[in-house]
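The chain below stands alone and is given in structure tokens; this is the form predicted alone.
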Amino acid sequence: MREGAAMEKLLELQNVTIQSRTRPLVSHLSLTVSPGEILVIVGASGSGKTTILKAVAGLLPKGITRTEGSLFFHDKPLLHRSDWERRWKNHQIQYVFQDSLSSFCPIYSIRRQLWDAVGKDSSLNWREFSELANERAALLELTPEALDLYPQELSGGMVQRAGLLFTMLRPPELVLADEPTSAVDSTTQKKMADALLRVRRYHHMAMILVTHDMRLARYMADTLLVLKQGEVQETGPAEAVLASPKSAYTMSMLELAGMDSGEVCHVIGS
């Protein structure tokens, strides 16, 4: 790992089987991640990225289940709802949502309810939050007067980036990022990209991001894993399976990003 991240298991994935009503979603996935580890997992649309997520973060939706395979977080199995509340509840795990609006009661600004969420439980006051909270939102392009804003007075792009802030303020052990970039700009994704990049080295976070882009699956991947159709087509160190890819599927893939597999260059958008 790129940053030295200790190789204990914070999650493990065996030999997990999702389903819906009618298919396969993810078929026998096991992965481990360990602290402070970046595992992107990249895929086209429908390939199951979300799924796995949504099954890590206990979210998974009414009609999809997992019908095989286990869960343990820190070696302790991930079973009822509760064992997924009390992570939640502790600040263990956090999710950033591909439509980070849902994410926000429009009622309240983004200041507001980053204090209700992060805020109220840490040990700063309102002010030195809210300076905190001003100084974090600056590495995103966010000003002041933004997180003084509605969620739905804020452009797409805007509210994407204040929805990395849960994160940025308050660092989980593990962070669940749903294509957190999709709605930007690569200028705007690259310093995205670098805010959470340095969030994990300071913090020690670890994260698994699932996109469709493989050049941010390069730039952010210490550890990379290629889905198609919910099926792993291969997995490895980022560098490794880039440099060398032994599936056919992630070579198109690097193909349609106009990236050879023996690239180096590690900059979003170039």
Contents of the next structure:
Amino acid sequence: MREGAAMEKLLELQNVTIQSRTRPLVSHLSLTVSPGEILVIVGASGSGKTTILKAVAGLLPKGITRTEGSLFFHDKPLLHRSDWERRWKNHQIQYVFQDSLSSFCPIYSIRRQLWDAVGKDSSLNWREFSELANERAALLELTPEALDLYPQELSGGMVQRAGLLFTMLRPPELVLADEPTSAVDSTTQKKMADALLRVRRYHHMAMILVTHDMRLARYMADTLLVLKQGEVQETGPAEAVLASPKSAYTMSMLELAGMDSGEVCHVIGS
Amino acid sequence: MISSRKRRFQSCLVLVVLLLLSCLCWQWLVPFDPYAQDLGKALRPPDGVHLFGTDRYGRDLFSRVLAGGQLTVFSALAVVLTASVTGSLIGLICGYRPGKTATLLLRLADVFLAFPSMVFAIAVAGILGGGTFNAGIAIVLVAWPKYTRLACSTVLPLRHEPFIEAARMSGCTDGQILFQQILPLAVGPLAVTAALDVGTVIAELAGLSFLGLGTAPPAAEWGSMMSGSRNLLQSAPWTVLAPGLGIFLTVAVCQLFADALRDYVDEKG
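What's the form predicted together with the partner chain like, now that we've got the form predicted alone?
After this comes the whole thing, all chains and molecules, with the earlier chain placed first.
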């Protein structure tokens, strides 16, 4: 099932080039994301996937700058830090970090951090929020007890699942997920993917997902963007790209993942 | 099972509580009025009645040492609290929001750190005039920069941690990030420094009083008591040793507590 094919643009990148001090990281990238659409960016390590996400989130680290191009959110340009801060405060954009453990403060329990980030200014009280958190955590195979632990007390996979809970408790308009399932087994990966698809279905939430995993990409993507050393190799509707890849790089990625082009019924976890 | 570090921390905490209680409840502990003069008993050496002997006015030194603890210890605590809170706040803000103002404040801290602290405190107290309050201000002025530097250096690497970015993205204000996420992580080293500083400040306040720039007689304050008796050091050494013992014990308890706190904080991570 593929949703979110509305023509309205939620996010648009026009001819964006991002550079570090020594070299270009992303060159002349243009893309659009509509509300409810899932765009998956695939590519090898160092191809600039995370850099694109950070640029969209307004989190480019010092020394890495956007030298060309424009970003628009709801047709309004994202120029200054305040433009992003306004979207963060309104919970319009959310980022799921690759290193989930370091995205949690080490001195508070997971539950407390969920409450601080998404519960406090909701209409729920602590008890109601806590019950909702338990319910959503169960979808990701996390026990209520796990939510009361400190992040460093959880396994890598558990922290990663806990990182997705922010999105599941308060779905934003756009989620930027940086390899959110890299530390879990394929069964749990499927459950996480299903949970995200369910949130997307009910809340019409758009997502840019970065992954190496072609199977996950196939399972989740409405649109697929293949990146190699900062340059777009191929982009288009996921089914079309996977069924008949035009670039040799995409073909080699599919081959390496053990997937034949046209194998559209294969799902992760099965 | 209680770890040995925790047990040591608890023992030191008991010592600190006992010290503070003796400073607070000295009225019920002193055998004589610390201000009552009896020239007939002047300069008596320590014995069963006057445990620490008497001073040149016949005042019981044990009672004066107990009474002096309140002024000495609580002035030191007030000075440390003011310097640590002010210095830490400046450091937290400078570390979190570097810029021209932050650079200016940090350079100012460097200027203060460049002078030997006691010499600077003597100069400030000399300008402001004598008295406990002015001596306290002089020491606050020389003590705040180290907290600023420490807080700033703790915050700087935390500023770009993903969990701070995540907090910012979830709509937390700068104040919430500073006080709920960053301060609790920085508070360990700051608290240990403050605990270590209590002993130093007591010695510095006593030093200023000894030079006549702190508390003035007849108030029972350890530095001032030592200063008042310094010409009796050879003929009646107990008049200097008694308040000296007060300073020694208090500084030792503070240092032991600071060490135990540091170990305990390290263990808790």
